[in-house]
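In structure tokens, the next block holds one chain alone, the form predicted alone.
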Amino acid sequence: MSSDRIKIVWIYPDLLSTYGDQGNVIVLERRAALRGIFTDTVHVRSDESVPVDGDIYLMGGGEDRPQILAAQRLRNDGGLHRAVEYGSVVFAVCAGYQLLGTEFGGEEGQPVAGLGLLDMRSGRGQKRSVGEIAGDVDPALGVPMITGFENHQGITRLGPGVRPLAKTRVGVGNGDGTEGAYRGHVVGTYMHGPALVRNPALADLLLRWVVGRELERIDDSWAGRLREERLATVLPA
């Protein structure tokens, strides 16, 4: 897919906004326009059908039952089924990341039926994790490490179809010393902050993604001195 001109749908605010994910969306306008490339941004409730002429989508955070209705609208709508099949670029934030797999747990952590559009299953953990998350990314991404804010109950299982996003070095993630998960084009995690405003570049790379070409580089000062707070205060020095 190559284009100056993104369409960038956001899925959901109505069930998916619990932690300011909006910010995602914002940051991905943000990047385009101080490069000359044009977005249109759709914001799709769930009494709406997906479009599947998207270029990138965002999911964010949900409480229990909304998450609970939102994979069931998704799953009968199918729009976002089909972007995925065209070559569409997906992120997802943790509600919006177990939508993703084929399962995630319920209000009493009973099994739900997810999306099925990356091998994984996710359910309740003992406890509660909230608090900083930093993990290395997969070097094949060429992404530098990742900061976020976790705030979950999940523990996430990774089937051999999927590679975790990153390998966690404070926090807990997936729970098994992996952070998020991704193939192709769909990339899911647990990092708010929101995760884009905090990781610029994993806001480039989906953007690279969709244009087909090298980015301009642009000044990005403000934002390596918040990631470089934010990274000395969790890392061991």
Given for the second form:
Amino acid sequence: MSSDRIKIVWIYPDLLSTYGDQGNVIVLERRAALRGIFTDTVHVRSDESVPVDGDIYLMGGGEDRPQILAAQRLRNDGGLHRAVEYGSVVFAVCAGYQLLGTEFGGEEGQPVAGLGLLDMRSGRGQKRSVGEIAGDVDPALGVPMITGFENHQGITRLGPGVRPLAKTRVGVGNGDGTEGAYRGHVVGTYMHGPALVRNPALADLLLRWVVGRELERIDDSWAGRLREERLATVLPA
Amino acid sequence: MSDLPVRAQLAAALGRTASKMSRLAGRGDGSVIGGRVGLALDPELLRRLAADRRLVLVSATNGKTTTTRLIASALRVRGDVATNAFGANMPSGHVLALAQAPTAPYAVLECDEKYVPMVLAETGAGIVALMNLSRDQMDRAAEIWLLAGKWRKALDGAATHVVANCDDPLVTWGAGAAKSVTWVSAGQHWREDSWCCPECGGPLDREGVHWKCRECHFARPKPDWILHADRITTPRGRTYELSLQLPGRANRSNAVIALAVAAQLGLEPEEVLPRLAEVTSVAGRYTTVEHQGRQLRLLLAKNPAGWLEAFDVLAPPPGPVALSINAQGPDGRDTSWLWDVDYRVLRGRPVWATGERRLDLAARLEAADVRFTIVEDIDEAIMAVGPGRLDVIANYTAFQQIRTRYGRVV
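Show the other one: the form predicted in complex with the partner chain, since we just had the form predicted alone.
Whole complex next, starting from this chain.
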């Protein structure tokens, strides 16, 4: 057993938590605990300042208006930017993912300034993408295929400063055959809500980045069966 | 009805026939198909059928069907009531409900949240009751901030009276533009969707039932009716004991809304309370079914706020619980919401998990450190539980499957 201790910061659950986003917090806490890693989780509401000493920052999904408010407050706050400079891990889904870029589409599709933490810009697409999503993850990350549910109307163009998280097999993702983006330890995805539940290897990757070592194997049978079932329903046999 | 144009009469009659055939064919309550046939033949049908009635629309994320039933039960003291008792809450269901009771002077219509503006415009409803808004089936339903905005726009300047739950900030904002409002302190237990001011986006400061925005003028209005545990205080300051057969605090919230609506139509609490107390189950919800020496109590929970209320009425631990989750169209095809439900309250009970998405449920329960057994269906849970009582919580289509299996008791 190790004496690692990690601090998880859940950013703005009052604005960016629409559908099970808490699942990512729970999955990380649990997978850490099973390896004897202590976790402190801080819920930072949008009227509070973002601590700079977190190890993993999580951002969830949100409606248009809360997304715009979150962008304004996070830019003014600056805490997340500093944490990223210090090398902290960020995992953001859906609206939170769009926020990481330089720009995203507002209520009427108008461009709104994002956080500029990833070299990408998002806009509003013609129609909503709702359904299962699956894709082959960038081999550099050493993580098996991702599976999740997407529900958004965004189109995201990646700049040269980021790499796509995955190539889509099923679903829309960024809209150009790629899904999500990452640079260093900052990761975003259109898989919304509790994206880490069906992707335990991705959850472990985030934890490994923090503790800097390989993690013991744990019993993943339920998550594994759920993964298989979901992938089997969407991928051709 | 006889005043309706021939085409409308024909449309209404054909709708009723289609509905009956659907029911005979075992395809459900028939409430949707009948209305669809009618509306296809005469798009004006809803407007025509609603004319000259005292009409109440009831909308919310949770509690629509039950509150509709409570209000209808209260109004029957005065006369016939047309109502969509089976939760067919879109215009086709409204058409059928009205066509089936052509001479009823009253109508109480449960209305899907996003149809409120349209149905209000079509029916000219005299009263609109609005109770709560929370995250629900996001893959197909509108986002709730957007929804509240649509309510607000539809009610702005409308000649209708609104009865609204002022403990829910989003509902308060949606109802706030109406000309006349009865504010009811009906409670709010799920608060994860109301930490921000709907008016300006600022933080809401909350203390007990009270809330106000830290940055703008938006604040909880003073309630006319107050629900306090199982007592109700009326606008005139009189207090009544609320005794219901329907369990739980969510139903006490529904009841106080029903009392306020009935009062708006001239009924005193003394007349209404006994009617509310008679209601034992609503469209199969809260029904206890006898099966093989077990008493199954069926609870419907469709979203995180609904689960919170279902947990509130469970038999005390270690009472056994069976959970059934599907993700068909009406349930929402996305099961992410399971992670917004705090299943830790089920620790220390025997728990069976089933439904088409039982693996999603398994992953969730495991993460909550709840011990559970996966079963193929409710039958298997029933056999495992032994004689006695079993509480069953299911989401929409899972609930309907169980209802069909054990008899459509209403």
